[in-house]
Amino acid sequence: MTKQSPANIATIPDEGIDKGGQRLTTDQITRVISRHLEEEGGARLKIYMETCVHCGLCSDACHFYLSNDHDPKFSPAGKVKQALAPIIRKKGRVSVDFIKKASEIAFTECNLCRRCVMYCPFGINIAYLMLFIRRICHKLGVVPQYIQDTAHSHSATMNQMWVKEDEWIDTLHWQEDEARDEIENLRIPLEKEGADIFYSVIGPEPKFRAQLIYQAAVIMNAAGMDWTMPATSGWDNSDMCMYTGDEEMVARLKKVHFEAAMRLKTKRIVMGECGHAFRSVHDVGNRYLGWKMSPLSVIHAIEFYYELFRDRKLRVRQKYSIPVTLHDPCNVVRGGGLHELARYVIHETCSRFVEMHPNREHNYCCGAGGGVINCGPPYTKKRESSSKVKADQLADAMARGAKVIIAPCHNCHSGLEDTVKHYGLDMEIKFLGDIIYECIYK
């Protein structure tokens, strides 16, 4: 079979990419890319591009490559060769069709999981290179429609789900009322100055998974925490702008988030179970704002749960009896090193734990993170077919007795739901908070 170049491979129809391309000329592309290379393409880009020797050792680290019959165009080095190398070699003099295909590759054929970095003998960060392409596509206005709509929602409402301020407050009151039917003294404190904990969540929680706020309130109450949530913007810690390449909007979002916590004079931010949001707040946002360190400490829910059990602030009435396995989210494990803390919490709450293989920082990506699932339905089949190696990993854990997958990350949770359904696996998916809630009150 003759290998095709990116310019003549048929792209998946996507209004954001197609209409964005229609507005471009070759001269505009060259001008934008030339300026971007000059302003943001520094030594890191040069070293990575010139160091790669195309050895292929990154290939077996990539679930896209492994799940697509070892097709070299899905290898990390292959994707860079298709989408970024011509841009640099031709100094931005590439066609509209090339940019459209490069956008599809960068946004929907790489989860930015950074597993390949571990296997590259030179430590080349492919995720950085894919984000560099996404940044170019953002500046050219050639971005998949679904994820761009989410970024637009962020810019207009400071949350990704267009949740209005009164809707946010009503949701918290609703969840407090629901929880008080079970625990009379429970409160979800709003706008409490000086609290120890500022608790933040991602936009889909009040929109689609309000029960997670309910469960968090129950856990906070049981542990006797001094906590609060804001009634104003800053409650949403998610950040699809980080994945569209809109770095200016990332800085705005993180500024609002940090300022909400500082306005309430809280001591630290505890984030819900979301991997990309943790990466955005803990790692990326402060740097985009020009801060060497965050203005106050930030911890993910995994670390928070670990602290509660380590300090014996939570009491388990009965361990969760159904055998569980753990999916290690890329952004909190490879990116945050929280793998052992997650296992500590599982051993405290579950009676039988079946380890996936490989695991910890070597675990395969869920196939949904990095903004890939947020690119929407046009790419669902590609995403599901590219998760075959993950499905095989889950099937192995299921064969050894696991019935529940614990996925302490929203995108992982959603991606694994699709994988389980697509490959016909009889497994349920839960957050760590789901398990803890059942253990301390059920």
Contents of the next structure:
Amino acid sequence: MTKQSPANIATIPDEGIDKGGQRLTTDQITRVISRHLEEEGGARLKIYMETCVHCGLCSDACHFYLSNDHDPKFSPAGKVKQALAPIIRKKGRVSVDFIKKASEIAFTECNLCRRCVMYCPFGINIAYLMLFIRRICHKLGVVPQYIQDTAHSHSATMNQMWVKEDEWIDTLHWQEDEARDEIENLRIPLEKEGADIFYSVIGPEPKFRAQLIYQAAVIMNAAGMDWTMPATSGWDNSDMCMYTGDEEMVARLKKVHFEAAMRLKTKRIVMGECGHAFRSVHDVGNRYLGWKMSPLSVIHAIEFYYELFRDRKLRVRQKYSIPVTLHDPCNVVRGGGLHELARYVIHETCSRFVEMHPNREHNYCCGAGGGVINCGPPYTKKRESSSKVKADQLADAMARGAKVIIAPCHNCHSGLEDTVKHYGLDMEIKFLGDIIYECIYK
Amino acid sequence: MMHEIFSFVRGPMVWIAFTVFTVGSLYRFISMWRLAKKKDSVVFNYFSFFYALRSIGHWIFPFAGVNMRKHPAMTVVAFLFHICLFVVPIFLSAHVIMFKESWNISWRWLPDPAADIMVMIVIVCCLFFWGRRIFLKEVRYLTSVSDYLILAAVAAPFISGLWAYHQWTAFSAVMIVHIISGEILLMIIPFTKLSHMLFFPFTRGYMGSEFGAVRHAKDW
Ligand code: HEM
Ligand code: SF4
Ligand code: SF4
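Same protein, different condition: the form predicted alone was shown, now please give the form predicted in complex with its partner chain.
Full complex below, order starting with the chain above.
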């Protein structure tokens, strides 16, 4: 038996990459890539590739590098060197095996967290370059199967989890029923035209975490908000297509989302606690639709909660007394600057707060983001071993007393759960909404 | 023979080098600008001067960013290197005098002992960069032959200049090497990774704009 190092690749085969690769020839690859370079390889690609002085200063930014024994193959520029530089140098004339390897690197060895942008003196955007490879893989049909499945779901159902319209509505009714046991007359208003708030969530919420919708309804109710959710597509704000390189689908998804909010004549969109969805709505999807910023105001749950406490719409019954720490999700902190607002909410609701280090913009990624966790079981081991710095960072916060990790992002939640379990940390992971739900006068 | 080479590299070749550098740089700017207009319109749409300058300011100020504090030796070396790299060629008395002789324009120059030290600083810094490429595995992994060649091309005019100034052996031949290597360095700037000099304000400025205006976050 050969010994398997934990960072070693796919012990479980990935059909998306293997079967996708089988269908390709070098000629096809060359044709697709050279067209892609012609159509989409612009000045950013060129400048990033040429300006990089190969100084290696970006390495310390990347948790893959830091966690895997400082193996330079995992450094940001190291990944570009392996997966993108040959494509450009050979103008797309690369082998099937090369593409399979490049796909694995771009999809499972980079969380697109953009931490390296803050470490490279030139601000070279490695995440952009990794996405460039992912888009090539998308065009070639060599995408890890699990994430491709969610992208298929998006295109067939306009949500990430193959949720049918009646299932969506049923779930809301069910949560409303449940909540009424606790709060009489509570409503989850469906299709309410002219409401102030259009509340949208990610596909996995109705599928796996319906109690979050329940909690959101309780918070909305306690704060006296005028809100609604749509009964049609557009309720799901998530977007795995943004991570598979399917930009056309990103535009379709965001269009449906914005249009649902506009059809209901709502004033603004409030999004649940998800990071990648925020990136997609706030920063990416709007661009593919030709909007510089989103066409109507969009705020993430963190900012929404912040407003509710600032305006004294919610009152705290009893502060949460177990010591908490905060994991700053890349997509709402490095991607949305919500770190101080999150701390405001925590100070309003918790009595003991322990910072983890590094924090705010410099926090380490949870290891799940950028679609990496969505690439599924073939890469779980690699993901876990690549979260070693994350585990050390959490263990340090734990040593200073923290027992609960607040992670206002779905992806981070799942990633941190795996990390905590894998490294045997005795910590619980919660959403901000969980804490608020526990603490407020309902 | 020696004399002919000398007058060629001191005469027409200087013109050629400066022309290649300026025209080459302009060409790079213009073609990149047009490419960006065609395929990267986001760069223009999201560019914000305030946030671009905010980011650039943090990155040209020593130790202003987290990563610079993590690598203090590299930071000190990189700043010393770049400062001396610019200051010495422009303010060296021998260079200023040449401009004075040819065009009758001149400006203040550095005292020779100061310039001497700064040249040595550049050389030591190049050795440091070279050492990093050999000894740090994350840098070694990214390094290819061209990185060594470019580093040598940067060091060459300084080493030969020091040599010629101190009139060590065969210094008049080394003087020719000095002039040629300086001209080569100037000419390769627009066409190698040394073009980071041209594009730094744009890459950093664009990222600063995206981070500042869209993402409300720092990027240093
Ligand atoms: C405004 C002009 C310039 C700026 C802002 C700039 C900036 C930088 C930065 C940020 C780095 C990265 C790492 C470090 O800090 O060392 C760097 C590296 C470097 N620069 Fe510049 N630079 C400029 C001009 C030049 C010029 C004119 C040359 C040479 C003719 C040069 C040669 C180098 C070299 C050789 C390195 C890499 C050292 C290595 O091998 O690791 N730079 N520069
Ligand atoms: S974006 Fe994040 S995960 Fe990807 S290379 Fe940069 S630091 Fe590493
Ligand atoms: S820090 Fe920037 S310039 Fe240096 S190797 Fe990394 S990407 Fe290239």
